[in-house]
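In the block that follows, a single chain appears as structure tokens, in the form predicted alone.
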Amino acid sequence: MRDSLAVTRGGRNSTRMKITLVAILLLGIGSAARAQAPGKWPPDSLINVKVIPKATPVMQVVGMMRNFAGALGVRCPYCHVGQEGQPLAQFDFAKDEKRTKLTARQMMRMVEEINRRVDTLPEHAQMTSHVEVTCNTCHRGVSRPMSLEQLIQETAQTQGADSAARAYRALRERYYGRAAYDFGEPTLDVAAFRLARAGKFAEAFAMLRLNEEQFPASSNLATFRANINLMKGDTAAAIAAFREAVRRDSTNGEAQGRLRQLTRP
């Protein structure tokens, strides 16, 4: 563990191995065992752990359940055998039945693993503001840490157009104004690209349109729908984008270039 680690190492002090210590308890470590059979909470003492010492404090395992928990914007049964709702002394904490605890054991190795090698890059000791990788890094309030762009140019491809849209607005009506996801204009243009790429146009031009609900004098938006036309081959529909593009921004030198492409005699 990264707290046995940082005890060893030479020339660390008393405020480092603490503040070592908190981030263990920010590595969202859901799946060290929390606890002894159904019955009793909080437990006596560990049971079934596989990555937190069994020494640890019981308390202490369950405020880096916590920090997990909020780091995937989740709760206990997510990994752990028991009902929303029911008592904390009914869950099941020591079983593994879940695919989720196991898997929440290796990204506990991973999180080590990056943390020892961040450790070990130059002049890492003397910063005054030490890098630390925790659970919330990459998920940062989701239970799967992906990017909204590839998160909607999925739906889009295996679930349709419509199905993408709505995916959009409501995550955007959860997370606006958090970690979360990115709601910026480049978000949903990029997954159009993506789209168009993979030869999905109607979808691409869905999310385009979706996108100018949000920013509806954009240039660089028209630049993409330009763009994913000349991809399609509609060369007029292509040269109407750019131009579009120059009358939102007359500065915008990427759809000057091309029109003057297009349009050269």
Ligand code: HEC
Second form
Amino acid sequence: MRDSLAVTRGGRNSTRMKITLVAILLLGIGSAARAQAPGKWPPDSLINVKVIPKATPVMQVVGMMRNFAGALGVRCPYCHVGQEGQPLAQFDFAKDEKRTKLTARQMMRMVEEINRRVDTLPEHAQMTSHVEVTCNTCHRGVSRPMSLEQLIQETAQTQGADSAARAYRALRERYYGRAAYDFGEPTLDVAAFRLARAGKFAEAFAMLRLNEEQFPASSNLATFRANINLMKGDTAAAIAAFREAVRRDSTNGEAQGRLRQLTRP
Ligand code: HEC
Ligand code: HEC
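Moving on from the form predicted alone, kindly provide the form predicted in complex with heme C as a structure.
Every component of the complex follows; first up is the chain already shown.
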């Protein structure tokens, strides 16, 4: 039913089809037909809103929806029934079919709750400007707002270091300069450290090598390598890495202190 209606609207032989469609709607055959989008964009009114007040002007809702899409780095069909590239009039925005739309509704309630809580801060009454939590506060342009270190750590742990390196490079290619992921030096250091803590030493060292391609002069990175070698029980490699850390930065106090301890006669 759903598909045949979509085809009907897009079809060439549309006059007769439209009459058929109107007849079906008038006769009220099938609730699926009645639940269909009215074929009008923008719609005259809201049909199935549970969080947004029903009387909200439609264009305001559309603005809100654009913000959702931007915050998550997605387009309307991510949450709504419709095809990318299809006219919006053919979408069924009222229908609750996609998991993501239901999640988004929960998220809207969550954001309301967070802002209510933020608003109880004692200093809020005196403040002239408030920072409001929005979808973008957490999502920053991605649908699943996971930190890059967690994403890389999990990928390395479940799919291996090569997959993790590929994922890192692809994400960097796509998102560098955006707020979505932090491509600064500490990210892969921390991912490596967590991998080492999980006993995944080969993966940990692979992540440090990947990081070193971008930050070849980092003393901090060498300190991470040394500490991971210590966790692994390889004191000689740890000493060499701490020495490298000091060579790269003679003010690296942590590396100097560890070297003194490790080389004490
Ligand atoms: C992240 C998920 C998400 C994205 C992306 C999204 N929407 Fe929505 N949309 C929702 C949710 C959730 C509701 C229902 C809100 C409620 O229940 O109060 C909704 C409701 C609507 C409604 C009102 C439907 C009704 O019941 O009358 C319209 C119209 C709409 N969206 C249009 C759009 C458009 C246009 C886009 C793309 C620019 C878009 N949406 C992108 C989640 C999304
Ligand atoms: C406080 C942080 C936070 C805010 C604010 C937030 N989200 Fe989320 N959202 C998350 C987290 C965390 C997840 C991932 C949950 C998981 O997968 O375990 C998520 C997941 C989602 C998902 C599912 C993604 C997927 O692929 O499974 C949707 C859709 C979504 N959020 C929509 C929204 C919308 C729309 C808003 C604004 C109304 C919003 N979120 C605000 C933290 C947030």
